[in-house]
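A single chain, nothing else alongside it, follows as structure tokens in the form predicted alone.
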Amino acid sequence: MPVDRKGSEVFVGKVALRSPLIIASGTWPHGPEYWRSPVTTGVGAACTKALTLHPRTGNPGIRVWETPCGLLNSIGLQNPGLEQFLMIDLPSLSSGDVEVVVNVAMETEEETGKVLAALSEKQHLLGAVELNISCPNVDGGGMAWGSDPVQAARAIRIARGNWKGPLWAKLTPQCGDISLVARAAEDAGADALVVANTWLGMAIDTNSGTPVFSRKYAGLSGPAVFPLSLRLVWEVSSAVGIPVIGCGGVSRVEDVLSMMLAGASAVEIGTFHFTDLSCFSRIEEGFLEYLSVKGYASAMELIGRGKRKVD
């Protein structure tokens, strides 16, 4: 018999989610009818879709395309920009049942200043801010801000002086050491570390003997970079004393618990819910039966184990 559903509870810093399993930046409709029950049932938070001072249109060309155990995206950071987020979906989205993160674009330092700003005023009806020093969809700014320690040290120090609220970090797989991206992040103010965004990888249409993306090289998702996204994790959560939030190839209660037990507080899923919006209530059923079956009366207890039986 599955415990009581307050087992799933989980705190990310000082965030309480009522379960570990949040809605993956850029992947969820903004539109009321999926910020609440009974789409909602099993989410803990969902991240908006990344927001920038000023509307972008996105990438031409073809922006999504399926791989064997994945899906490859190159959207752009598509979003209506700042006004139009503060005036119309966010009122929308915070009347809703599960917490509103909003995933922040790293533009310019102006730039996502007065994003931050803007968004210090909306405090109460947020989360957290999901900074995102990751995308690798877009020229300047994006995994470029990721990519080293003393740029994302950069970036967490402009966001932190117009952010003061909880403040996570979405770092990118592109690095040459994450362990040293994710202490400067720490060292810089961040709250939570999300590990991590998309691979980079690209597709060739056999058709017309092109790339199939305009850019060439997109961001690589869906079961098949759960394993590297594992890795990353340990890594991380092994290097810092802030939380982690896993993310990246997440399908199966399985997934849930491996992150968990590697040193995730919580876990994104992104790619997995586009065939299965009913994804969530039955991974959080999964998981609490798993709880109950081994004796857990908390979900935080799951947190790192699997380190402490290797040490």
Contents of the next structure:
Amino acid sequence: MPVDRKGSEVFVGKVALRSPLIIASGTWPHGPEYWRSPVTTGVGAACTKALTLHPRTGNPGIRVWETPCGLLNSIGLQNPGLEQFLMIDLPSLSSGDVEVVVNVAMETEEETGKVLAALSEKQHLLGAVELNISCPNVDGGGMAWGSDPVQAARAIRIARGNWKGPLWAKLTPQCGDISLVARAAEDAGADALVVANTWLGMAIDTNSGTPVFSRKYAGLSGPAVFPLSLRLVWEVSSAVGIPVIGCGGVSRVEDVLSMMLAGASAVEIGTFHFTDLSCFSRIEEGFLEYLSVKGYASAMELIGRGKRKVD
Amino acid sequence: MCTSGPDPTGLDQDVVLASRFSLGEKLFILTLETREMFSRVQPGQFVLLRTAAGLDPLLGRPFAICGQEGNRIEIIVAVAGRGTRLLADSALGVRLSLRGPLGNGFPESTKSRTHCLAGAVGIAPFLLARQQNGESEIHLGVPGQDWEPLVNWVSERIHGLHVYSEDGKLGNRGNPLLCLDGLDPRSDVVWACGPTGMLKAVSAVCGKRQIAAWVSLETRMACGMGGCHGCVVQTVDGPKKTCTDGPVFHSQEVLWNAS
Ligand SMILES: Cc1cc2nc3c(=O)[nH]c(=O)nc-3n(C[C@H](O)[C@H](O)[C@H](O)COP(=O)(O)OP(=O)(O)OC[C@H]3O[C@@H](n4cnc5c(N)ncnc54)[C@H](O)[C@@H]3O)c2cc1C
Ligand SMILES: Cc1cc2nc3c(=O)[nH]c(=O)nc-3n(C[C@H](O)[C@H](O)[C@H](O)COP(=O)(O)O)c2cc1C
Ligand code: FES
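I've shown you the form predicted alone. Could you give me the structure of the form predicted in complex with its partner chain?
The next block holds the full complex; its first chain is the one shown before.
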């Protein structure tokens, strides 16, 4: 029997998503067939690979390394740049049936300004911009923007000045007290916060005796980090009034429910779909079943409910 | 963990380990029964395979498909680490998670003769090529006598197999590159699969002699479907993904000295 998927709709501010599940940036192919039914069953939105003004070739050497229940990556924002993205990628991605969230890597003020000004011309094709102030795998910019409240606020203000549509800021765990960064991003005009990007880690190849990655450190993701991300979601959603999107290690319906009970309005999944492509449709089905068994009329009723009894 | 839900991309499915044939402690032929029948697999195409239970290992391991019949496919698994050990030790009848078939295989050629050069388990795509079309010349190089069970097993399937070993105890002394001396660039094309050092050497010789050569590369992978940019190789046309642009590339396209 076909599953009735109504009822899992959520709102991230003004952005309506037919499901709370979002495909995390940098993990999903840009081929148009991956952005439409049937592949997108269970998916509410999908984030593009990080976009920069000019093409980037990414990092040399080994880029992915499995860890127990996790994955270290050092991709380095490889992407074809704004011109090709606008000409080839965006028209085909936006012809699909999920909201397109364009992940914009924060570079210099001038570069990011140009990218966002160009995206503004195509605002009708986008659900939101996800401003990446949290990439651990590049020098200059990247995570440095998100690592303290002053820099984060500056980045958001630059973005806000060039993009009037929904603006999500993707935070990094590498930032001291994340609630301070979160509040600064809210005050500077972010519409929602994505919590969070990868955790800085490392691997050493014991055969060669040297670090695996050319940049030594790399970003850890996947089920291994889930409890860490959940704690951040709880903290951030307690600190701000804007919606929070949970991200990091989600692999089961229980993880989605936990993130939402902790205060997330929606949840991103990246690494786990490398393991199991059916996760979106399967998790959404489990999610709907939970709502029905527990007697919730809408997914929105779940958001932050875990806090009411505790905080 | 349940991984049995229908996958809307059609790429993921659970398969059953139908048989295992041992060619030594660290080398196995696995037959996998797929639920959905694959369309005709090209030699060089691969699958990502992992044990279905649990989250560790998290990622599928890449293996070239070496045989296809009905809804059964065959792979050769050389135990290299934890993931391959777990797959090789899996009980018969157990479910494994498979993503595939993935990538682009060796291209059909209009040249009159294809010469396939394999290093050890790099023979896998050429077993499939021979199953589909009996025409090619196949050259298998192995490090030494320990590999006799593989050589014998392959010899039963590939009549006229040319064998090489460094010490000459199995077949000819040397390696499959020896066969390149006699090739004619006008009529011959080379396919190669094996360790990167061998592929680089094939590329150097074929480049110099203007023989068209295609090589199947190995890189680490996460998604296998072009999403993660984890498997990139540097080429004359910029970075390319081994999983979707390859794993088979023209040898002169690859920048062998770029890391
Ligand atoms: C396109 C392709 C086809 C292949 N075909 C075959 C085949 O037919 N038969 C066969 O025995 N092997 C094949 N390999 C190599 C095989 O995938 C690796 O030996 C295997 O992934 C090692 O996994 P492990 O967990 O045992 O080793 P570990 O070293 O513990 O693995 C750790 C991580 O590194 C990755 N990794 C390690 N070595 C390699 C490698 N050489 N290539 C790619 N990833 C690696 C693993 O996948 C895993 O993610 C192929 C590789 C590729 C890319
Ligand atoms: C291979 C890979 C590439 C990534 N690329 C990006 C990127 O381009 N931009 C970004 O904001 N996050 C990127 N990320 C981070 C993910 O979007 C996500 O925040 C992180 O992996 C945690 O979620 P997960 O555990 O569900 O994967 C990448 C992650 C991986 C594994
Ligand atoms: S393995 Fe993910 S892009 Fe190739």
